[in-house]
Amino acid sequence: MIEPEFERLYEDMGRNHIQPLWRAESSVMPSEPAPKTIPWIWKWSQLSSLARRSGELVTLSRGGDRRALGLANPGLGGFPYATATLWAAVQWLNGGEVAPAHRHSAQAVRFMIDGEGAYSTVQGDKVYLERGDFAINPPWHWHDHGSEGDGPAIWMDGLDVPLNNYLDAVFFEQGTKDVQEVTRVVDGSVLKYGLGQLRPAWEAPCQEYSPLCTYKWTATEQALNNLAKVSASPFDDVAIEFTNPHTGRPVMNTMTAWVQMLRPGIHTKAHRQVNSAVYHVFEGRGATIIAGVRFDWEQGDIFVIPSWAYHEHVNASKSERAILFSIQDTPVLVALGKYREEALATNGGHQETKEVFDAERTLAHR
């Protein structure tokens, strides 16, 4: 029972918009992260069907300037965010369409899922995109996308929109023309910097953002295969990070991107990190166990691993590799001194699988 003096003290504090720490300490400083983001998976069978139907029904003028299907994590209260810091979407362009030029303060990347004749023009630098290509979009850079092929162009978008909004740092500007002027040689950044470790001798290194607008899948795949001959991570198997070749830093200040290959028969050990990640299954099939729940995935699926959740990956195939692309908010945590990582120390480094993910059951228990 609260004594009258204390009751009056708390009432007076409340009227003056003050909350005593001793009554809120456990909620504002819990013993470990308690993210609202929950582990979740979006199946490609559903995503591709909805994207195709959107392509048939929604014009770019009716749906804004991007036909993008934002992935809304059920733990985030209806916001169209995949995690508390990362926005992810499947974007669909019909053949011959253009997503008009605009620019924004949000930092963006995209990973090409499918399509021929697709291109992206960033700040006058036009590059053609093929399946598996990874493209960056620094903040406040003009960019438009298009498909010069007959069929659709499909890619996964990744932006730091939730973080950008939380920081009240949002700026957006629509271009005066749908297609910006191409001011450089087509595929110029790839021709100029595509070998990564080399640059024109007369130019200073590009410090703030990568000089490469697009990282081609052929080079990425070769890097994976080469690394597999040398070493691998016990937690992620053969994993590479896209970096600025002039600095070695991640391609964005607020997020990084990985591609990893799970070789046949691999079952990685479990660890957890203070970061969140969104994964796209580029190739193959397998499973990821997140906080004791098994998420089975196949090509095209997209799934989320929240902060501080133990996770491990499984490729049970005896002959086929699996390849995952991911965006992660790690650079923010590292820059702020908040990043932490911990391996599972029990059961040989593997979690006990309590259940297989079921969307309806998960939502019913929330």
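Fair warning: this is a prediction, and the values are worked out from it, not measured in the lab. For the two forms, the rigid core is made up of the largest set of C-alpha atoms that agree within 1.5 Å on superposition. Positions refer to the first chain, counted from 1. First, how it differs from the form predicted together with 2,5-dihydroxybenzoic acid.
In the core-superposed comparison between these two forms, residue 9 has its Cα shifted by at least 2 Å.
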The other form holds:
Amino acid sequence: MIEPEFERLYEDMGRNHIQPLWRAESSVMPSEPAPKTIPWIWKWSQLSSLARRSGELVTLSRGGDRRALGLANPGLGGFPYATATLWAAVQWLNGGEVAPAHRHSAQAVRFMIDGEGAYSTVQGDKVYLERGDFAINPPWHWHDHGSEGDGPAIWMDGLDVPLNNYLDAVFFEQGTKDVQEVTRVVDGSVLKYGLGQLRPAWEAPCQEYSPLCTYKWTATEQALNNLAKVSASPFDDVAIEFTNPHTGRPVMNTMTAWVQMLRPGIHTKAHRQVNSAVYHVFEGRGATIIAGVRFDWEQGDIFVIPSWAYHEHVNASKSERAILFSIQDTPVLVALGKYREEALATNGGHQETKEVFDAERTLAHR
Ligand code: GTQ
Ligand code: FE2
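Could you give the coordinates for the form predicted together with 2,5-dihydroxybenzoic acid, as opposed to the form predicted on its own above?
Zooming out: every chain and molecule, the one shown earlier first.
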């Protein structure tokens, strides 16, 4: 019951588009993050068949120039956003197809899932992509992709589209030619910068984003195997971050990317961070317990860990490794002074698993 003069005050405020903080405090400033993004998983069985069907039905042309299936987190009100800051998609190119050149202020990374003869040309720099290769697409760089093989090329896209939109920083431009002229030696960025610890002596270091356009899977796998001989994280096991070889910093300003090897039998401890992440299961099977719910995953699946949700990873196999690729918005939080992380202090660092994820039940309870 509110007294009439209070009611009148609030009505008059409302008419003047004013809201009193004392009535909105808990929604404006809750005691800790209350993300709209929810933990979710998209199964590869669905993703791959929907992508394949799109490949049969949908042609690539100017206007609808990318056959990318955007993952829409059910917590985000129908937007095709995987988290509040990150776009994630499965992109499918049929053999012989070209996704025509364009550029945008959104920053992009790609992780190759399958395909032979796939290429990406970024600002005249053409690189061939194989399974497990990681590629970056800095902001406002022209890019076209294609599959020169007979079969499809399939990869996961990660972009900062939701953040870019929220910040009203969107620019987009269509190229005049579908395929850019290749102005450098093919695979040139790998040849030039691919060894990381050595760079061309006459060039200044590249600060804004990584000069290396593609991180080859063979190098990534070797780094994982080497690191496993030395040490591992209690929370993430053998985890490596792609970095700009000139600065040691993440490859992009708004996004970083990791690859993790969960060794056979590993069950990591739980922690949580102020950042959101989208994970792709590159290899193996296992489970991630997110905020007390167990998400079982297998090769190809994509899942989301929202901000400030406790999570721990399990590889129950006795003999097979599991490999996870992820994109994370951490560089934004760090740059803005908002990053935090915390280990779970109770129960030996493990959550109590309340249930196994069930999509229908989750949606029914919302
Ligand atoms: O391949 O250029 O998933 O521009 C979303 C936007 C992919 C791309 C996406 C894009 C692209
Ligand atoms: Fe693009």
